[in-house]
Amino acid sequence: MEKRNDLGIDNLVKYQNYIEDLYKESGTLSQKSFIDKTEWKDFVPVIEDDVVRFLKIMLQVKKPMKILEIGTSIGFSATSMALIAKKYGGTITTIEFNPLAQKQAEKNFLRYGVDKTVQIMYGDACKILPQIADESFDLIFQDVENRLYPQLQQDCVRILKTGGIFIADDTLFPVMDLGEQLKDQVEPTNQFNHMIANSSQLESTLLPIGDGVVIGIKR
């Protein structure tokens, strides 16, 4: 039987709904439950549940001891990773520019008992990363404004250990209907995707989960 390759938007939505329905009773921390318990609501969007499941699997396979997250928001992705990392002694450093988001993330880390596993650095990642000289990470997860992605790419690869994993969210923006508000994110994302795809330092691919996830391993 010939395999059909024409997914179509309608079928894609059906696939996504089917997958989410499969995992709704899994008992794992979900985006909705996390947001419902978060007091401050004026935050940038956090990752989808399918991306969380992907991150958790990667942590259980790789067991990275030192994780860097760029873009904390209210702490959903960091909390989800920390619940896994704390079991094997891993730690997470997460960078956030918005002080209100940082404060809320700290509350959420306490709520879920991962405040000893996660450390927040307040500031601009474009200024913080170049200053990291004597430290390297086993896994880096990037989820900030996409216009910053090309600027951060070189330093992310530099501070990633050989064999380390680099993951970036929202990488399908160039082919999504984002509207005028996020129009300025399209070209930087496209530039970043080409940088990663053509990098001599990373073996990578782009996965169509969430709003697109790039994953690479440092050669």
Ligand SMILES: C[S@@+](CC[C@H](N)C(=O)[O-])C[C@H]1O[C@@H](n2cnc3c(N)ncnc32)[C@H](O)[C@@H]1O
Contents of the next structure:
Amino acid sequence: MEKRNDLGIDNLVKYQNYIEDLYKESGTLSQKSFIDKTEWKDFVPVIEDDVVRFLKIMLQVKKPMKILEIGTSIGFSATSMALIAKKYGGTITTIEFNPLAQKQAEKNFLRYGVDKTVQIMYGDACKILPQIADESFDLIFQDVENRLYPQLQQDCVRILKTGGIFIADDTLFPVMDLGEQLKDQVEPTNQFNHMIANSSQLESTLLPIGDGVVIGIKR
Ligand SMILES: C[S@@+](CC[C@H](N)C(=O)[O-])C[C@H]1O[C@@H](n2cnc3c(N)ncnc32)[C@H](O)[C@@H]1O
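Having seen the form predicted on its own, the form predicted together with this ligand:
Every component of the complex follows; first up is the chain already shown.
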């Protein structure tokens, strides 16, 4: 049987450029336009446009009524999901502990008319998650600091409904050329990826979109 060509890093960049070019007129809220309108610029990076497209499709297929996001930043991913969730009556709770990010995210939710669909929970996810006892979610989007992924994973699965969807961003950090300031995120991300891949509670895969997206369904 003929061997599939090695993708190679140059080709990968070509594929990504081709895909982004295809979708540039698609009308989807883009990272660039969202950031351009955002007043506070000193925020932690937000999801890539291909991850937005992926989330939007997942929401339309699954129509999760209760969504939990961990890590709001300026609210780009929450707004992108909320624009879909709003149409079918879903709601999003998003956790953030940086007051400047919270303030900017609230402004952005108002700007895009999703302030009734998204609610920010202020505080440290490491304290909030273990305290959630009487609530469960149809979809959880993990996008907090990667260093915390392994520590929060057990609670994420616990508060996810059976058949619920778990998504985590930035999971290809272990094989990416990261700057010095992100080096300490590599080992926890690798540990997290192994936890997910070997979990008896989740059926999952890791997709090479954005900086790597894990998607799982709770068995
Ligand atoms: C990658 S950004 C989130 C990006 C956002 N989901 C988006 O794509 O629009 C991660 C965010 O998590 C927040 N964060 C980090 N550690 C946290 C913690 N322990 N509790 C709550 N928020 C935290 C950071 O302040 C940062 O704004």
